[in-house]
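In the form predicted on its own, a lone chain appears below as structure tokens.
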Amino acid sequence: MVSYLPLWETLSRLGVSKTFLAEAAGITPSTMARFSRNENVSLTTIEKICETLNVQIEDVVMRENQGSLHGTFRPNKHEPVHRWYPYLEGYSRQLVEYELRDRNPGDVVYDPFAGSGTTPLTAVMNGIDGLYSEVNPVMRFISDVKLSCAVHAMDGDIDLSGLRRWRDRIASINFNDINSHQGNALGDFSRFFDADGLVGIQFLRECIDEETDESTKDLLKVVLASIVVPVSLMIRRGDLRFANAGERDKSVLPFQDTTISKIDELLQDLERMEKSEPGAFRFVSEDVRDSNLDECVDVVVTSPPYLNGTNYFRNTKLEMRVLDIIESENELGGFYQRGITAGINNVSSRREYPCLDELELDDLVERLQGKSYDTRIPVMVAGYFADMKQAIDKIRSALKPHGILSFDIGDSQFAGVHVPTHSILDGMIQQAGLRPLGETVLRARRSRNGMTLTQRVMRYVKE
């Protein structure tokens, strides 16, 4: 697949327009569509681009690897660091080095919807400097304690014996010895468990409670974070449910076994960790729209939340318990409003949206509430792009001149109907005053009722 990607680059390396290089090079409108869509073009024309703007081929064109641009977390699941938490909802750090494959050390990283921090781990790793932002607190210690450790083991000063003696110690129970009451203190979360899964929960919060070192706590949280769900009675499929009878054989992971398997991971990784200079990183801001950063930034790699109605609290909500950040499903309700309104459930009559009468939103949530199985489905899709205008201002601020935005993002549907969700947004981002220098389909996948949705990479500049 080619890509013109270098081309848009040039041109605003140069400071030339599209509209100049068509007049100059005489090329068509239609052609230069053509260069949009990232479709094949002739020879003749490239060579006519060339003369014109006085580069070589690899200015204008490259073949690009489509194969190395995973839109999805799978390919993390063997890259040390990365994979210590299985993130459903994030990309791959192969993605992530391909937009920033022209990027420098001392260059600066901003992911504002990090995730799970594949983002700025990933520049940390390569000597990039990373900041990032996020909402949800189970993903924001995820991303902390990876890159903290990150760095220490890049600059070879980490301590590893405490996660070694605790390793040894679990290895070492007779768990089936333990008395099953210890598993109580987990109050209503404990139906999410069988008898094995809740008295292991239990004592490895125990061990938790009883390190005294900061650095082997946080690390034995992360075991505890990536394990909890493999140990529950739930699966993750989209969202977090109860497996099925016919899932659980496989889903439900023995405590002892799946922990000292992920604790091995961690100091696999940590051990054999190249030793080189790493970036620095820093936590920015829960929200991005509460982020007051101004000029700073060279590049924005980031994937907001999609518009598909999923509920990113709740389907950490056993992270959340067991690391003490809630005690009842009652007090996710808490976290229902934070953050960009994606799901259901963030809907709120308590909530004020800005206006969007320039977004010509009009027609498409018409359209929706004459379709939608639940009236809030329009005011989610009303409120979602509210709220990623917001982000957008706040992302075009923190973005130096000729700073770089990569966008990865995918279209929806709910009852038939249609969320143009990346046009939109193109929209919104252009508005802000970023200018498009192309984009890439990761995938396509067709959704339940057979409309064909995708995901692609937006790439702009700010002007």
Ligand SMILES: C[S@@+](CC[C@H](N)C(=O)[O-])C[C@H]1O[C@@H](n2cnc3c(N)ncnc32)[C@H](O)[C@@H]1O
Given for the second form:
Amino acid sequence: MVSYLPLWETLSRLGVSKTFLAEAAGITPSTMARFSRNENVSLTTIEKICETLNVQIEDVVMRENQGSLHGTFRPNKHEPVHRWYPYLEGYSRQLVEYELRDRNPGDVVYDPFAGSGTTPLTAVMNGIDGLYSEVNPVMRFISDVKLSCAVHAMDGDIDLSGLRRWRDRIASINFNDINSHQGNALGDFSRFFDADGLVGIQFLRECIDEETDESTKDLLKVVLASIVVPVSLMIRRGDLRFANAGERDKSVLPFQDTTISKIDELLQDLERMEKSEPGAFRFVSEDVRDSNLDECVDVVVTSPPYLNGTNYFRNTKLEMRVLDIIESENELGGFYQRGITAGINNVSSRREYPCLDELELDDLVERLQGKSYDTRIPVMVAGYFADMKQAIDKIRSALKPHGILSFDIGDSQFAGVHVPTHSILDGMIQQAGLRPLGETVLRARRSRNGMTLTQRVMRYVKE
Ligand SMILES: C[S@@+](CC[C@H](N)C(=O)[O-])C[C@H]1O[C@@H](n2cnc3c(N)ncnc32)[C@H](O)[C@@H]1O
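Starting from the form predicted on its own, produce the coordinates for the form predicted together with the ligand.
Below is the whole assembly, all chains and molecules, this chain first.
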């Protein structure tokens, strides 16, 4: 399979936009779309690009396996254990494996923003030790269970009889018979489900209560967290929202079949796991800024929150409710102040700007103040960089001398003002005493107002 990753890197290196390239080389929008989807295009088109940019073919196209760095979660949907919980904000096992290619058993990897645990899980499944921090209790739980199950399965020490029993029980039930007996089981969260979803979710929660074996209970909870959005009236499109009438037929899945397929997926992954020596894993802290790792980490592979307004807590509110982390939506507010400021809900309009002098962001914040449709945007941007500065200091302390940092990040825009997140963070990382080793642009993204934004991995070594 071909990949046009080199083209996106070349455009970024030359500071040329996709629109400019299309116009200058006379490439139609449909052909440009083929590039974005990594589909075949004619050699004549590639030649035109080479001529326009004055570059070689290898600056435009490569074979996928030459360096398949997937910056999205999508490839994980086919990967054992990684696939259990679909995390839109995650990256792929392949990306982590590429960053860990020179590592050996005994090395220690740390992800200060672990999300669904892609980094520590990839490390541990390759015999390398994985440490992680994660502030969202849902994501921490998912990572904990994935890691401990993978390790037990690799050791050949996992008992799946409990999960198999529940699978058979759920398959044998006629859920139509119990529909009428259900009330307002999830309080103000009931409105996010139709009758089938609500009955099913409540049934699964009762199974979990009844189960006495802790590891079977945890596996059932992962199933519950993984199916709760698919069987609800909600859909994840960037943020979590109600599916509209046109989307519902495809997006609202039946409880029973969805749950059984998910349990089968877990069983299959654990039954087929190759026996080998796993790495050890350890949860370090909720907030990376509370971590206290002192020069014990060989490599950090991570993707911090993107500065794009994503509310990492609200996006998992259904999971938080069904796992009994919250009881009502009002409790979500208490979580917004935790973690790195990255979404508008992390900010109150009365909140002061953090000390901008030190961050040298005055100019950017001033431009945002002039243009922003919401007064909280400049506060959010300043807050993000102030928080990230503290996180970077912790990452630096965690790394051994000569340790490596691989950092996946994208830039942003608000009200037409470009926020060069990658270069501001690059400045902070270098100031903290890490030397750049180069970067790879993974893909170009297009913001709603047409600005070209990029996702890239930046690499550093601790001097
Ligand atoms: C881009 S996601 C990482 C996804 C991860 N690479 C994966 O593959 O699943 C960023 C994560 O950072 C977490 N986070 C935000 N602030 C944090 C903090 N201060 N300490 C630890 N984790 C934090 C968010 O909850 C989110 O899960």
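Numbering follows the first chain given and starts at 1. Just so we're on the same page, rigid core means the largest C-alpha set that superposes within 1.5 Å between forms. Since the model is a prediction, treat every value here as computed from it, not as a measurement.
Novice: For a quick test of reading the superposition: does residue 423 move by 2 Å or more at the CA between these two forms, rigid core aligned?
Specialist: The answer is no; the displacement is under 2 Å.
Novice: Core-aligned, is the CA shift for residue 38 between these two forms 2 angstroms or more?
Specialist: Passes the 2 Å threshold, so yes.
Novice: When the two forms are laid on each other by their rigid core, does residue 48 show a Cα shift of 2 Å or more between these two forms?
Specialist: Moves: yes, 2 Å or greater.
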